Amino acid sequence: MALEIPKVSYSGKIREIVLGKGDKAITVGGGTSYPFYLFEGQMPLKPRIAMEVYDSPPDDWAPTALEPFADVAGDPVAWAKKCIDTYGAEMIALQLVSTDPNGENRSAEEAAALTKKVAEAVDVPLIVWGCNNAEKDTEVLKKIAEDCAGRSLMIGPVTEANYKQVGAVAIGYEHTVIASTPIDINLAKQLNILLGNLGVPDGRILIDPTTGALGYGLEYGYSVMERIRMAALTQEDERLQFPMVCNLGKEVWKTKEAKQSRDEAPKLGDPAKRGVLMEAITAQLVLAAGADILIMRHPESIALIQDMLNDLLAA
């Protein structure tokens, strides 16, 4: 007698999103079954990485982060043709770091002049995340959506506190928006029928469910990560049913693990290869959870990513 193996139905889908323009775009989504149950379902279309691009020079990166990107740290259109021409990035993810209030507080006009630059200068999707502050993000976004008028963008973090005016801007200006909420299915799915009402287009609108890095606060995250696909793929829950973002670069990368020399950690190993390790656990996780865009950091961790997916998604 052949053995059967036990099946979960699915009566939902993962919508497929196209995000940027040109024979670049990408499409995301798709899926019909839990992330790589192949034998229950499909995975149509492979999840994808952005590379990170800072727009002022950091000063508080470990050295093995920072050491691919020493020579152009201080450019952000020369980093993001780094990113696109030497390690091959099919996705740049521009984070404003320097808007924030409590830091460099750069205006949303000198943002969005930068912001502008980089769209011209890559023919890649642009992901533009803000500073976490969502008074100032308002400011900045609505700059920038406006002065990118029809780039489609995808443009975040969009807060039950900004969605209105950020939402807005997105529907008039065409761009996709990354509705972020703080670890909770309900939040998430809160802010989501809060953006379909404002007249979002279901086909612009990405889920950022929060995460954490490895040993930092991960395994919520990654069980609310779960808990939205087992609602949009087997209770067919539609607010759910958007693809998922995880910014994950900068959370590994700003952990005392992944910046700590020999010297001061002698017992967790090689440095250069620990934060490398640490991004590459942490977005292998996500991605099982069902992240469908990850937006990493260092590229010995993204090409150890690539492999895997090119390995479980081989036809």
Second form
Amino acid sequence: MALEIPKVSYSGKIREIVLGKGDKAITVGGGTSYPFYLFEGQMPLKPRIAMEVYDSPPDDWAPTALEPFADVAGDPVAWAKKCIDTYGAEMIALQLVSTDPNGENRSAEEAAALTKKVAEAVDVPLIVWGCNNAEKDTEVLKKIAEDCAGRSLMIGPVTEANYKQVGAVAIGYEHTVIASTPIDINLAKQLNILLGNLGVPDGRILIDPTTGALGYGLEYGYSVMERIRMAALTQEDERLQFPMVCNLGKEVWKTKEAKQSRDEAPKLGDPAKRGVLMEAITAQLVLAAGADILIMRHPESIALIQDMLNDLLAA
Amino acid sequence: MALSGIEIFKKLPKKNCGECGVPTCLAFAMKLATGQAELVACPYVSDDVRAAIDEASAPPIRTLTIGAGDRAVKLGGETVMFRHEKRLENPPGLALVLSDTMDDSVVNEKLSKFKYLEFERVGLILRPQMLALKEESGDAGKFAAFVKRVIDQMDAAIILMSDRPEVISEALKVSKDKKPLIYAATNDTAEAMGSLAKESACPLAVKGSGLDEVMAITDKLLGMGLKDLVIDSQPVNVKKALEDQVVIRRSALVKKVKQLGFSTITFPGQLTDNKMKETLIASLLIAKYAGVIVLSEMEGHNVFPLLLASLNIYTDPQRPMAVEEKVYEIGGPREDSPVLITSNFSLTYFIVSGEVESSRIPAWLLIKDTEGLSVLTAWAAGKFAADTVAVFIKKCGIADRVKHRKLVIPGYLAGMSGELEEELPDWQILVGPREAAHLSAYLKQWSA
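Could you switch over to the form predicted in complex with the partner chain, since the one displayed so far is the form predicted alone?
And the full complex, kicking off with our chain again.
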């Protein structure tokens, strides 16, 4: 008895986007089927992982997450280099948390100076992520775009509130924008349309659908991502045919269960393995929903995901 | 796949006698199609037509239950490929494998851990439900004794694992009342295993190398009159495991391939020796349609994240998860600790309580029933209005537990603070941050 596999006929394709420049530039996207459904389509470019680097020393990290970076935690340049040299990072994501007006409120000038230092020190593609305060991010990302002109950074989150200002500098100084919307396919499409109207080239847009951690709303982003992929591939919705970025490391590692010690949560097993698994499972699930770029923290979760990617994409 | 009213109508006697309680056959067919009437109400429909309509209106993936009692696992009944299309119905059963060659002490330790791994979340109990008992001793008597010992000790849905019908036969004598899943019928043993399943009325797993072989076996078993089947396609790698799951689900839903209209059983441990990776493969199988996932190890650090994944993926997207309306104590609050109020949307609760917890400032978190709506939506829908909030504050008893009278409301609801002060004249209303992420900084500068 031979089964004829009922195949989906895909009419769309995810746009290929080049990240960074030079020898270490990476291309993502290009998928022509639901993620890893290689029996009916292609996924010529594998999803990539950017390792997190923070602009100020973390003060409340789980010991297991801090341990690999304890010696570089106060020095973003050394931190980024360690990610590349020791852990083989193929991309870096600089998280500018200290610019938050509700926190340290560091200035745009400081953030730009630091970003420039990191950008000069690494040759892999660099993502620069603001503090999620639209007003402050506008100021910070504008300054960074200008000071790092021509370095082809990926800058975000670019939202409905600041896309004009940030989009304009991204066009002018040749950066890629990470278009960020709050877990909503229609808003995601709308922002991509607006960025297109503004003149941001299609080769320089990435979608951030907003990612929740495992156990903390993961399913909302998961379904929006599945819907985005469905629209992009089967309904030829060309304003949704962009690669997706999931900034998941910081979401997972701030949850209670990723941080609790064995004494605090005896039922939850080995705290180190638990944290790593929570991050890796979150990553695995968003990959299944369509992520092309993952921003992650722990070297062990990253290694596990690389292993899974190799298996899932094996010839 | 359900039939449409018109399709059902074509099969009815078209007498329009009205004896079913509905004036015409067409109206009756429409009621049947929407589940508002049952076919037995028609005295004239033939047995053949009844069978045809029953079969056509059965879900494309057979629903079945493994086990009896508290930890029985219901599988199947799925109708969609993607959760946003409706919802995924029955989360996979997680099974721990135990062998009859393990030392008693090892088995006891694993069982007590299995029992201990139980977590409460959003009012639900999350726990693994299944034990996969594996015959490796080659001794039918020994295996049956092992099965008996385990079921006497632990309430769980059981999977009996052996390729030999005579071994399964012995084990069923001591366990068939527990409705175990028999694993598995192969090409060579289909008839013998099929007979055992039929006599004992227990569900039966089918093991074949690849889907073509699986279909040949299920076809044979369907021919024997068996219905409660579960499929194992024995994928050789992770990529193939994903493909098989997708193809099985899609064939059943889209093509109505009846030989594949069943839940699946999977063994991520057969695809890797690395326990961490086994957990990751399991998480992918949770998202992609597995019915039973057999694990080689169960520890808090792998079972808890998998249960969360299952909870997330199988949550009904049309019905927001809600937590109970009450006063939550975070970090052992005292009479001078801050009092905060928010909605009972589970995500709001998790994020707010998580931020309060990580601030290390003990606090009272008042969760008001907003029918699972988030703060702004609840406010817009009138579920977080000043008058109802005031009623809740008065009846929840917080006034007896704190000395001060300061209530922190979500920043997005700043507009209602005046109204709330009128409703609660004893209380001072403070406007908190808009985003939970800023709670930590806010609480650190808070003083009674």
